[in-house]
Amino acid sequence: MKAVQYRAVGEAPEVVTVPDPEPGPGQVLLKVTAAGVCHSDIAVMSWPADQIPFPLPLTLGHEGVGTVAALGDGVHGLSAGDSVAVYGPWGCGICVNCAEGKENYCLRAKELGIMPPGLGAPGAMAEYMIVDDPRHLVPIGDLDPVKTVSLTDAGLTPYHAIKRSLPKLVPGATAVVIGTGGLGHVAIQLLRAMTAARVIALDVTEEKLDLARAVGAHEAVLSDEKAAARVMELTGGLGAHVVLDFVGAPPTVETAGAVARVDGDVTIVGIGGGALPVGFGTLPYGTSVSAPYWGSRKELAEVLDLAHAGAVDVHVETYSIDEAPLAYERLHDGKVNGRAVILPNG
């Protein structure tokens, strides 16, 4: 079968032919319908050799939707042809966090060498993939797989971040979304569906701000050296109750801290390498800073329920599996407006 792999440190991903996988006991074989392209992949491919915690080559794709092709021994509750989404942050399934469905915060994953598909284990950017356990599959019913696949990360991750701050996102509150691309444009829709807060979106081009407005942002501000002052002006000098940074680079993290309100939340979701100093007097009193990771299995089901209700719609660009290297080039160059999706069997 064809697969998109990161094969050597510092090299671009390649489309290669690899053996068809077969499910072992307890595993599920999926015929992949759609696989998402994510900035996390680019981050991984920028790491030096001594920072890569898994062997190469690696089949990419930590966002996956497919149909059940075969079941390993002992697997029940699924049937061939079922359309399912893959829950990405695999855990041990046994620790106290996994018992609550919070496998994104598994206490033993590092110890046991458990890694997400596409970020250590073979991922979804192939014609077929192995899912280690049926608990990591969520039925999608009649949802469009191409529109749905990005919800497994670009929907789940902002949903988890927003849900943590819901007590502050009351009527009259303001939420700032920094970075309105793959995750950010979904976050705006989630904020509008889940809260009555006013949403201010920040990004570096008018094209991206147009998308932010189209999906529900009340205000759209160019993310430049004047952005923090503009947000403070829009909030009457008080700042935002919740700031969600989906870039995480040093300049955006600095802006996030600068626009936080007293007793506000700053959530750094993006992996751009920025850090926000925390200490008495460095931020407004009572400011909480967090860096969450992905979301729980239950939260993925909730995100899919929102999709069934029509509350969230991912803006996608589609590519064949042979065009996957081009999709990564476009993402790296900031040319993808929304989310890029690979169709391995399309």
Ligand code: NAD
Contents of the next structure:
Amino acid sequence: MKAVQYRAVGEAPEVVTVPDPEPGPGQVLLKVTAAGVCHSDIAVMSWPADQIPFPLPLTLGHEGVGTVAALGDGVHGLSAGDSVAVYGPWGCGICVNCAEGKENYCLRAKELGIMPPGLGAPGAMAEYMIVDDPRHLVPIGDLDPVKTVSLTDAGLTPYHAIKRSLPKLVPGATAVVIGTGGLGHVAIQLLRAMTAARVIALDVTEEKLDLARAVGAHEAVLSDEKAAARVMELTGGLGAHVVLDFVGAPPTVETAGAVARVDGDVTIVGIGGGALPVGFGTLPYGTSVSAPYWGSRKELAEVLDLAHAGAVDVHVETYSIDEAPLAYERLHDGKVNGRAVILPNG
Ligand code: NAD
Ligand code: ZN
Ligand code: ZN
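With the form predicted on its own in hand, show me what the form predicted together with the ligand looks like.
Whole complex next, starting from this chain.
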């Protein structure tokens, strides 16, 4: 089968032919319908060899939707042809966090060498993929796989970040979304669906800000050195109750800290290498700063329920598997508006 692989440190991803996988006991084989292209892959492909926590080559793709093609021995409860979304942050399934469905915060994954598909285990950017356990699958019924696939990360990650801050997102509150790309444009929709907060979006091009407005941002502000002052103006000098930074680079975390309100939440989701100093006097009193990772199994089910209710619409541009390297290039160059999705069997 064809697969999109990151094969050697510093090289561009390549489309190669690899053996067709077969499901072992307890595993599920999916025929992949759609695989999302996440900016984290670009970050991973920029890491030096000593920082890459898995062996290469790696089949990319940590957002996947497929149809059940075969069940390994002992697997019940799924049928051939079922359309399913893959929950990516695989954990041990046994520790106290996994027992709550919070496999993204598994206490033993690292020790046991358990890694997400596309970020260690072979991922979704291939004609077929192996899922290690049926508990990592959520049936999506009649949802459009192409529109749904990115909800497994670009939906789930912002959902998890927003849910932690829901008590602060009361009517009259302000939420700032920095970076309105794959994750950010879904975050705006989730904020609108889950809260009555006012949403201020920041990005670097008018095209991205147009998408932010189209998906529900009340205000859209160019992310430059004047952005923090503009957000303070828009919030009557008080700042935002919740700031979600989907870039996480030094200038954006600085903006995030500068627009936080007293007792606000600053949530750094982007992995752009920025850090925000926390200590008495560095931020408004009571401000919390956190850097969450992905989301829980239950939260994925909740995000998919929002999709069934018609509350989220991921803006996608689609590519064949042979065009996957081009999709990564366009994402790297900031040219993807919304999410790029690969159709490995399309
Ligand atoms: P993306 O490229 O689709 O979106 C990033 C957006 O940020 C783009 O619209 C870009 O124009 C904008 N941007 C760039 N510089 C900016 C600036 N200075 N100010 C404002 N906006 C700016 O990327 P994505 O796939 O949505 O991922 C976003 C980030 O989240 C990445 O760093 C990714 O690695 C990270 N991520 C983290 C988690 C997690 O669990 N913490 C999960 C998924 C992705
Ligand atoms: Zn991702
Ligand atoms: Zn665990």
